[in-house]
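The form predicted alone is given below as one chain in structure tokens.
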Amino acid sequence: MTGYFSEIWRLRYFWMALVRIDLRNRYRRSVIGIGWSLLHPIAMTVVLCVVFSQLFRQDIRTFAPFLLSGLTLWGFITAVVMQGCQCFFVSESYIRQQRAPLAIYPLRTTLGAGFHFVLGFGIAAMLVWCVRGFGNPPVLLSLIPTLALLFVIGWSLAICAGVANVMFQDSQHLIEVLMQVLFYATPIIYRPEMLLERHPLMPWFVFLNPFAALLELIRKPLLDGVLPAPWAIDMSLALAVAAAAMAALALRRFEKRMIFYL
């Protein structure tokens, strides 16, 4: 593991200029620019406030925030799952040409897919600096351990899919049709408590969910300025593990041969 961890890292300027080069494509002869990855968000969380203040009676001021900032991590985990199903077949050229840990390949989906996170987060962040301010800004500190753990999550969850979609590639429709289902059985646009009031089973769909936990270790220091919940965290260092560990499984089992699938 250490070796091919240094073998990734001796490749770094390689995996970073895949990233640059993705990044000047998408944008190249663009009026906005990197404005467009940001449209998305903002679009979404306008019509809904609109949508959710008249049907739901929600505070715009509050409801805005938390609303961009569901949205934000979820364009990340859905950009690094769907990516990450074509990473490997996109790179197939790289991968022919010279011998190189295929974990780069999902790396890089996943720093493109963490580069424009970072962007929305930083205008969730402005829209409640500017809307409610920060009431206990040394909590926003924990939001770094959280980052570093959503990298690991999305480069696993990335893998994962790579080599799914390499082996049985109807495997991107599913995941496809399965990341439809979690967005609206995740807190996303709507508040969990009205999850917890409808039904005592409801409650279940919250705490059993690892993405529900992702967004309570975003929220909290953000929009509330408290530390996450205790079940949050532990809910999101299992989904880490989890993650991480089928994915070094599905490379060390599937890495030799998927050449012969691509």
Contents of the next structure:
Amino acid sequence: MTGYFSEIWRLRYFWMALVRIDLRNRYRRSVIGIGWSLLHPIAMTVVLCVVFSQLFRQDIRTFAPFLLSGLTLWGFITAVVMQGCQCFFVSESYIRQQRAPLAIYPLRTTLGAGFHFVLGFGIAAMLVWCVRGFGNPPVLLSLIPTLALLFVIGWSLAICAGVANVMFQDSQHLIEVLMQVLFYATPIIYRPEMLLERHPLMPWFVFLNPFAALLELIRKPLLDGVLPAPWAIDMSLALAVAAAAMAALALRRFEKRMIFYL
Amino acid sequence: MSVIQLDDVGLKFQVRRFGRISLKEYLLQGLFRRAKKATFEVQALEHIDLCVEEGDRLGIIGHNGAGKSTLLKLLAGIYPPSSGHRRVDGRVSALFDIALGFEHDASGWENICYRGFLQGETPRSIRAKMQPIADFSELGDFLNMSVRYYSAGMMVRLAFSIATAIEPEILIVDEVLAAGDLAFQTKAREKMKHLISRARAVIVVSHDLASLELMCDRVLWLDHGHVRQLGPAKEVIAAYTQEVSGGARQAA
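Please move on to the form predicted together with the partner chain, as the form predicted alone is already shown.
Below is the entire complex, every chain and molecule, led by the chain shown above.
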């Protein structure tokens, strides 16, 4: 186990260089550079703000940062999972060339997606700051462990998705459907409170959804200036542990054989 | 002390009848046992015992599909053995499929870095090697260009220059000598000779029997995944040549 990680560390210049080139290619191809990749969450935010402010009588000043932070987090999860599906195929020529821990390829995906997330989240934070200022700035420090947690979850999910897609070709399609379902099942574009009051079972629907917990983890300190609720922390930790365990299991069982299925 | 040791190593490929398998198919197969099995197995290597000592130069020969390249990839640690035991003691540098593994949107210079990093270099150690690699490839200003626009020959030149820039401990080579144009081939051959003289152990696959006989002290003749003969280069090559030409005469 430690040997595996030290091998990954030994090759750090390799995967860091790959992440750098991914970012550069993504930004260089467009005139507006970084703005391009943020266009999706920002455009979604604008549209949803206009619609929802009419529909649900939401105050735009609080709703816009709420949406933007949620959409960028979801963007990270989707990117990690969907690009994770392809990560081993994209790197096939390296895998065939040189023996290296396979986990470095999902790591490349995760770091790239993580960079976009931090950017988008930074914009959401600036939005909050401009509109009404942070209520309680020290609470924002809780975002640091949250980021670490997101990294673990992202890397693990990318590994799982990648392995699944190599072993079974229709995984990507299944995962795509699942992500779409999760998008609507998770309080990303609506407030969890909107659900909680509707039906006695609805609280479970929110509290047992680990992605809802992750959203709580980033939104509470940023938007409300309070620490996230204990249930959210527990659920997020549970997700991280479960995802990491699954990733470790998947690698242990399939890593050596994957070369035959690429 | 041996550098490489294979004990009764076998390698089975799971070949899928219809390309890649889907989860749907897999589940259906579990539900209805009668469903036709979607994979079949190919025994690529069987009962391979091999011991490469310090200073050995081993050549591998055999007809197409005998398992030569598979054996090399197994030695390099890319394929895991499905049975038996593999032990390699030292850093392996492998030269095969060398035109693969480039980032097409990056320049030649950058790709030198990436490949170097994959081979375990650090930014500090690669800096000293950049210029010699560039010089050897003779690509000049093309190195500033994105690799996407390289011709196949240019890629091979670059790949060969990078791969041979490190001092290998155990060198594994799969017929890369036929790389690039004639001038570059000559140069590449010289470079290979140099590398072979410095490495602790060398394993080469080639169809060029004459140069194998010069290069290697021992030769392994692989036939349908089995070791047909292993011994002094001259002896094995002679036996192989006799069989091949004998077969040709029979056919005629």
